[in-house]
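Consider the single chain below, provided in structure tokens and representing the form predicted alone.
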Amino acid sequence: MEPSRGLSAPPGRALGAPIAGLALLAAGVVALPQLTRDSYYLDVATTILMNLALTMSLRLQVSTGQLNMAHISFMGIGAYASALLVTRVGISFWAALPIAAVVAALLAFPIGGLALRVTGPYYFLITFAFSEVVRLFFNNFFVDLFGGPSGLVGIPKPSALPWFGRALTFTTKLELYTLMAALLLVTAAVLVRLEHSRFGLVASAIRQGDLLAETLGVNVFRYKLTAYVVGSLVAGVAGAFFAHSHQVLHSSDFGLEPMVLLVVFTVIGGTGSVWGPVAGTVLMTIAGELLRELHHYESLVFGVVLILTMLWAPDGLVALPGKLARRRRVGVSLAP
């Protein structure tokens, strides 16, 4: 029994909100190349877009009420997967890209299976544990394939693709940071778009009551394992640029840390909105950009950032601007 055709997104949250979030976005992706070529900010810029993509899909997870700590693991899958059928196998990176994305979701379906079929904490244990057993899969196994400790590395760039005739290359920044804009605008326009659609109601009606939800006749399982799997196919993704793009991998940049981070950029932006984890990430990787000179501290003003949003705008910086104007309504009224 499904849940009844009422549930449906009215025409405005529909169409206008999220077309208007899309191409604020795809503005600000297209802007910044004109404002400045500098490898460094464009290197940056890249792994904002990459993080973007990573934080976006976790949210997904999240709006279903679970935080998947293993969300980085899947995209260690994707990254390696797409190194080897690339080195080893000999496949072109056009290739192995949607090749690693379906590992990673197929590795996915299992493990969501398994630990979705509880909750609370015991549903954070498993999704840690098993991000740790990858971890230590890819450092200590089969050290001849996935590199061990040293890392695997002779990873090569994604190779040109055939464009009307001429070649387009993916050897310098820029042209990195054009083909992770690419992959982000698309990933971004799936995930708005589900979250503007009877997917992100069901999902956002199971967050807030996961039960409820079940009485009502929805089934909830299936919701929250289709935002598992999904999310991990754009973590496969966004390990397949990673690889290809940074060249090396060590199991370490799929550990705890990044992982971390990652949770914090999106409680930061907020996880009731899709745009959330868009805020957070884009102000957090500038700020840890900018306190990179004081790396042994980073985490400790993260952590600092994080306590203070969660006292004072628990629901993110992305719900802040909301509700300073319902404030401000409110001064008016009261005002004599």
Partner chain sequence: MSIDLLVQALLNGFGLAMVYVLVALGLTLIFSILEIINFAHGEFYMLGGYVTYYVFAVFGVNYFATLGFAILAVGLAGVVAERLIFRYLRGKTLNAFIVSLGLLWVMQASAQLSFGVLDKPVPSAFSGIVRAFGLVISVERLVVSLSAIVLIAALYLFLRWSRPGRAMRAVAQDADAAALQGVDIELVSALGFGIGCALAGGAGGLLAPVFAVSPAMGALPVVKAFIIIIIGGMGSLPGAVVGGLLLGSVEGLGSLFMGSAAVNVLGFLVVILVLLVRPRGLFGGA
Given for the second form:
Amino acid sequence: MEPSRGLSAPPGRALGAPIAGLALLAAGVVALPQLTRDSYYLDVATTILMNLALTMSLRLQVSTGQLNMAHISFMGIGAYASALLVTRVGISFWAALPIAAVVAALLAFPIGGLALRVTGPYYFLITFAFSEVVRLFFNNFFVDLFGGPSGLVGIPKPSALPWFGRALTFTTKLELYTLMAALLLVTAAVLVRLEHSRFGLVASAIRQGDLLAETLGVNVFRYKLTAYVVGSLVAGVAGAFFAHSHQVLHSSDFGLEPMVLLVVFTVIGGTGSVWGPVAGTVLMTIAGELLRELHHYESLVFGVVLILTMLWAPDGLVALPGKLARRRRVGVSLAP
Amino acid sequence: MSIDLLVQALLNGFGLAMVYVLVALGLTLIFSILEIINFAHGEFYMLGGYVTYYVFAVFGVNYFATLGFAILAVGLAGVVAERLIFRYLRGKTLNAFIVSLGLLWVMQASAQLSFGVLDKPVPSAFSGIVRAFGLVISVERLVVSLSAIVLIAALYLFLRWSRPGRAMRAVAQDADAAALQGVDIELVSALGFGIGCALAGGAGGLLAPVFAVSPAMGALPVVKAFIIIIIGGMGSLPGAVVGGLLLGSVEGLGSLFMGSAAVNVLGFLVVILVLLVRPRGLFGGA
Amino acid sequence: MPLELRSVGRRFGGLQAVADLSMTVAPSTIHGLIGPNGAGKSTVFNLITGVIPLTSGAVFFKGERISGLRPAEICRLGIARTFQATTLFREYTVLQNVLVAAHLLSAPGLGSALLWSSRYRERERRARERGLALLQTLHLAGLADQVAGTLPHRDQKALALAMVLATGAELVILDEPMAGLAAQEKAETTSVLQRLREQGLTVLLVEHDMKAVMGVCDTVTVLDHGLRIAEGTPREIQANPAVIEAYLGVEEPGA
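Show the same protein again, this time as the form predicted together with the partner chain rather than the form predicted alone.
Next comes the full complex, and the chain you just saw is listed first.
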């Protein structure tokens, strides 16, 4: 037995964990439709998958120590871009999806570049200001293009794809679930791969000590901006999916409230590991659905849960097993 | 366009801006001491509104006595919140964000459950209008603005001259150094959080007769307060005042040319313009 | 001359922390910077490495002006440093700390990391090997998988040094490398520094332990109140009356 092993391997970075984690995620995603075809469950599951793409990409940015409150705006940019490309320009969803993601990523350069000149709470507030400007822009300007307060309507579902002589359609809830599942698994594979590469290693080092990283030759700004742009690209993909699965867009879909939920999922799950947002998003969404029964007490209970979780597990849910194990180990070693 | 119209628009903008400065001062005071952003700040404002509704509108106590009571009661609630929760979160911006969000939901839900979801109108304590130099202002707005200015001045004097006020500034500048010089950090932190919340409670009391009282009433002033402290620079008290004046004048003038929805964009555009030039706000450190 | 400071000054508000400091650090030497508390030693390090901007003068490294560059750019040119309060990536293992520091020498691009190519894996494997070899020379190899934040003080000091070396720097700047070490550990650090000099590296260090400074340095510069008051070999410094008055007068030279 090696007593030091568990303590020495930082959470989520142990060898083999990335492949096992991805396999587990894929298994869960594939298993769900075998268990139920109920449209309510499929809806919730599809939303979870879309939110996973958003929280996992948000985590990539948080891993450099920066909480980007404008993350949801890049989902919005992707959503509006894809919707307009299909309805106004007339290209297919499959061409609009990558273009929308690239548009989100391109806009991430100037916005991220400006915001990343500051850190900590300043960054937090600046990105919040950006997100409000983007939301109010969609709501109040170019109303005949973006639909204004009444929203952008009439967005078609993703068009059919030819597949070995037959057409794959994306109209039923199950088909849309499958599409989002495929998008998420690719995204997750990329993000997990990135996390366990030298890029991920250096990115999380910046969070632990940005001045130290800088004096060791790390171009801190470039790493942060790269994380920002890659994260925004993923958010753009999620946005394009959202636009064509919901078929209606409102600026409030990309406002403070959904953004706050993403942050809650991510931080409650734990930002120290790539799997934190996965745990947080799945558990908190299920908890939220169960709490619906409580009606008026829903947000009361939800609020109490948030406060207690953060006080007891400041590093998030994924750090909890390690923390408990350590406590138990200490308890054993103190025993005679 | 006449000069009178411009000045009138500026005056309208300043009136409410002074109250938002109160909210912003509380936020920035808490930030400077605990290094956290309290997202439930608007809910302490809401609490001040409900205290005013019950004490003034229901029980008919004198308005200014009610205001004083609201400030004390909400300040006390702030001290309790700091002792129970926020003292464990000093410097942990991300965790404090989630916790204050939780507190926001708890307080809003509690308000809904105990006071109902409907707006509660608070009758105006003052009526009539004042005319001077061709300008028109309602007595109520005038009292609200002047009261806010008095509270801002009181905060300034407290921080400048009183012992606990000086201790707060020392902690805001360098908590470790202040602790070494014998400042009781725990006490300062509880008091600072309490005073920050008390200012929000006072603002809620001031605006209760202007708008109605409702569980979600805290959202608007807290967004304005965020804009103000980003413009002015986080942790800077003069910055909050200047930021408030700037926001008030831009919104006041903006309302001459555009609808209220578009005016809301203006504040954020000012934020981005200021941050392009000074990333930490007008009065923020380098 | 690898490092040259020309009339470097730094003012904080009304305080002149460093005034008109000129000094050169010769290649492959160990150069000590000493002076009483508040003499401006750490500020000089921060000025050289770009952590804080200087208010007057200029710094040159291998003939190239480095003042005004960002810390990362200065590191790229071959200068790396430790901090007085030993700073590490506390959540990372010892080896991971070294790998972050070594990224300049062997950082693969984003694309190749994602493609997980055989060339990428080969590079990663070699980076790990180099990191482990470096840890071996500093007696840290056995701790490679330990979390840095849980290490005892002396191992943290050694790791900070390992990270500076992993950047491939030609000039290493050490802020109190002996602080808090036992006599035996100081002797080990001294021999490590001498070995670095033999390998052709240049060392600039701030240290309070006079015996260690006088024992290991080739040249010593003395600062007092932001001013350079003496420079020379340890023997000359120990005999310098200005130094004895300003600084060593408090305790016997070589004590």
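Positions refer to the first chain, counted from 1. The structure displayed is predicted, hence computed values, not measured ones. We call the rigid core the largest set of C-alpha positions that still match within 1.5 Å between the two forms.
Peer 1: For residue 26, decide whether the Cα shift between these two forms is 2 Å or greater, given a superposition on the rigid core.
Peer 2: Shift at residue 26: below 2 Å after core fit.
Peer 1: Establish whether a shift of 2 Å or more occurs at the C-alpha of residue 41 between these two forms, with the two forms superposed on the rigid core.
Peer 2: Shift of 2 Å or more: no.
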